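Only one chain is given next, in structure tokens, and it is the form predicted alone.
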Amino acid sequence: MKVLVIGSGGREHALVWKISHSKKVKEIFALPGNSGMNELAKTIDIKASNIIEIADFAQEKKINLTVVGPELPLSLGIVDEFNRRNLKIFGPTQKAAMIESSKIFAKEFMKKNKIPTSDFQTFNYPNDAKEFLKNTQFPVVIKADGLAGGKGVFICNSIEPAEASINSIMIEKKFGKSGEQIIIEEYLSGQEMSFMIISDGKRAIPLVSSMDYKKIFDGDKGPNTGGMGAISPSPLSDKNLYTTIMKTIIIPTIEGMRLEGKEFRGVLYAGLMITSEGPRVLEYNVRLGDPETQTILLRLKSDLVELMEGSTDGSLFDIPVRWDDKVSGCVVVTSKGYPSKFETDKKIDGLERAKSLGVEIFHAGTILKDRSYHTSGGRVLNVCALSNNLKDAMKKIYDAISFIGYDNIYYRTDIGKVKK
């Protein structure tokens, strides 16, 4: 069969390699794709946003499945659009995918259906949003209500933050149109664990557990990336834990999707915060999560093209789901300045040496020109490994780490470390 995987990220290329290992596999494509997966995959060059033209290319090359990476194809409605060509896509529709492009429908959904999360409320102009603030407690959290590249959540100690915060938003509109509305919400203390289901509207498979982290400097300090690294499983994991999730989260997220008419079918992650009282979601969102993905699929034996498949058909039950009892490492690895300004442009040395050592390496951010490869983007490159436990996975990746070169090269050194 021929395959079809849209975006350009860490994840993608992670998503390229393991649908590579699928026995039912003879080609894949990807849109637009990056350098690294030319070996696995035919990179086009079409925008992950021009959801006409990529449907016009899937239906022009016979694709029999085409997996959506990223969240803006999702909520731009490119699975209706398949759908109306009865075209096989593994992904929410534009209605189901409301529950991640606007944080105040899923934060009003969990309220309905008694989802723990966080108090909140929602606001339309930034002078009410400040006047609230003279009357709460603080910290809070201040989110964009639309897709912002998970950069749009703000921590605010104080006032005068939460304000700045504010005027970026709805005032400076540093998110555009995402921006319009905000939700500001209880802070909740804990620790942050990643919750991965793929779905099939009725039933939900669980993939092993991660954790990301989110902050650009050691210690999670500083402003939310897109992700700096991650580990699986979760060290907060337990069969106890896992079965409280389920229950008072994930079934009744499904089940209640479906009464509203937006049946969801795809992967749903829940990002979570594990406090003293239980799980409570801290957001939904509604493709895998970038860069636990990298982790998780290094520990997934059973493959992956029939658990899309099984979701997109309806048929799940019918999916057997193995997994390798190893832990997993992912450490990614930027360019200085990131997630505000950065340069790019620069040679990259010491991948060959790098993988040598028995590493996965996922590009990200990274384009191929004079049989060299150079920085692209902020997040360059994903190292990854599997092993035995934890501290030999993550003494493997930045072993490997340390023979990759470039101008403003910069990771965290602390992935692995549990969070406490």
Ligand SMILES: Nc1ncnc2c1ncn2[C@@H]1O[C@H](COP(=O)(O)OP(=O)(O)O)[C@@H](O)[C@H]1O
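Here, rigid core means the biggest group of C-alpha atoms that superpose within 1.5 Å across both forms. Values in this document were obtained by computation on a predicted structure and should not be read as measured data. Residue numbers count along the first chain shown, from 1. Compared with the form predicted in complex with this ligand:
Remark: with the core as the superposition reference, the CA shift of residue 196 between the two forms stays below 2 Å. Core-superposed comparison between the two forms: the Cα of residue 167 travels 2 Å or more. Taking the rigid core as fixed, one finds a CA shift for residue 217 smaller than 2 Å between the two forms.
Can you now output the form predicted in complex with this ligand? The one shown was the form predicted alone.
A single chain, with no partners or molecules, comes next.
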């Protein structure tokens, strides 16, 4: 069969890699993809947000399964467009994707279905929001309703920064339409954890646990990034917690969405805070996490394509999922300055030597020029490994990274070590 993967990051390179192991798959396309995927997939120069052109492409090439990496095409209704044309695609419809693309929808959905989350209020006007702040306890968390590329959430310890956040979202309109409404919610303390499942609309099959490292500097310091590394399994996961999350969060979510006529197919990612009173949902995502996916796919023994087909066909129960008991890790190698300003177009040396240590290297921001890879983004490479224990996996990864060189290379040196 022919498979099309949409997206261009490390997560998508890992998807292409895993899909290439499926006996069923003859040909893989990546759209727009990145040059690191070229050995495994043909890259297609169409933007991931251009859903009509993508559907035209899939129709013309007779693609048998399309897999969507990022949330944007999902929130634009790519799955609906494919369904109208009878093309098979893995992911939720636009209506179901609202659980990520509207934080207000998600909060109201949780309230209605008694899914544990923090208290909240929603606002359409900045003055009402500011009025509310006068009688509230700090810290508060202020969130733009819509997609904001991970930049629309502000944790505010007092009234001044809270007002400034409201101004930037609602008056300066920093996130455009995504900031027309906001949420002010109760601040939760605890440890963060992500929990991903794959659903066919009725059933939910949990993926193995993972833990990501969001902050830019060692010791979890500095601003949030798209993700600087991950390990699987998560040191936080235990059987009781797992059962509570499935029972109080995942099952009611899948069931609630189905009963609302927003049947959820694809990957549901619950961003959780493990508080002293139990797990609470911070947000939902409707796709795989990056870089958690890289570590999870390294441990998946089953055929990923079969799982994705089971999700789209509503027949997940037929498919046994097998996981490797080993431990996996991923370190994201970036351009110094990320997540703010950074330079690109630096020649990358040592990739082959690094690979010879037995790691998997998934590309994110690279471009092939005069037969060598150059940097082209903030997150450049994902160096990943699977081993009998975490220490070995991380050693393998860091040994491999020591062979990789480019002008402004930066990565965290403590992935797998710190307890968040």
